[in-house]
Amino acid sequence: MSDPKKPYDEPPSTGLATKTRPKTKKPSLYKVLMLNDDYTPMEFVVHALQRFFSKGHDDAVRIMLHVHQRGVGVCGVYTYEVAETKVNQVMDLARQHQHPLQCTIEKE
């Protein structure tokens, strides 16, 4: 016999569980910036970028030119990890070389 206060037309509940994901967060960016001193030559920061940053001949110039004339350029955007790394690499290879080039990162 049919339940009394069910409607005809409604069909018979299953019953189904969801399981809700948590939403993950995307994780926060920084930039790599590259200042500026009067002692590392040009070719060597261009060097670096290409190195580094993966940027071609142009690209690169155009930073280190842009570093050259405003004191700091950005080199890059990246997870913090990345950025971090990357600003070791470049620190490392300067001391290697005893320039005294500076990076640092900053939140975006």
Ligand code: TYC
Given for the second form:
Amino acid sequence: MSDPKKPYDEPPSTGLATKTRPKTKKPSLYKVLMLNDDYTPMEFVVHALQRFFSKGHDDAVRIMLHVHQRGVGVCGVYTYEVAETKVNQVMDLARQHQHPLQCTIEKE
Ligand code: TYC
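Pass me the form predicted together with L-tyrosinamide as well; I've looked at the form predicted on its own already.
Time for the whole complex; same chain goes first.
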């Protein structure tokens, strides 16, 4: 006999407690890298790091100087769409100010 309290699509209980564990996959992460150049003003890079990567002033200066001295540096690590958006935001603002600043994405 069917249980009148149960919906029709549920199989009859076996008395075994089971836990469904929906299969989820952690998204891949991507580093946003900033590249050095000889023309973009240091203050502009610091501003971009604060505005688009939510860095505090001191952290932004530290990252900017790292890129200035080493040629490349990590601004942050994000899922693909977020990383792509941040690269576009930086490059759009740089273009508007006619700075050659370049940003890229690298898979972690
Ligand atoms: N090298 C630039 C200068 O001396 C500053 C700079 C730092 C530019 C970081 C780009 O990603 C960069 N004005």
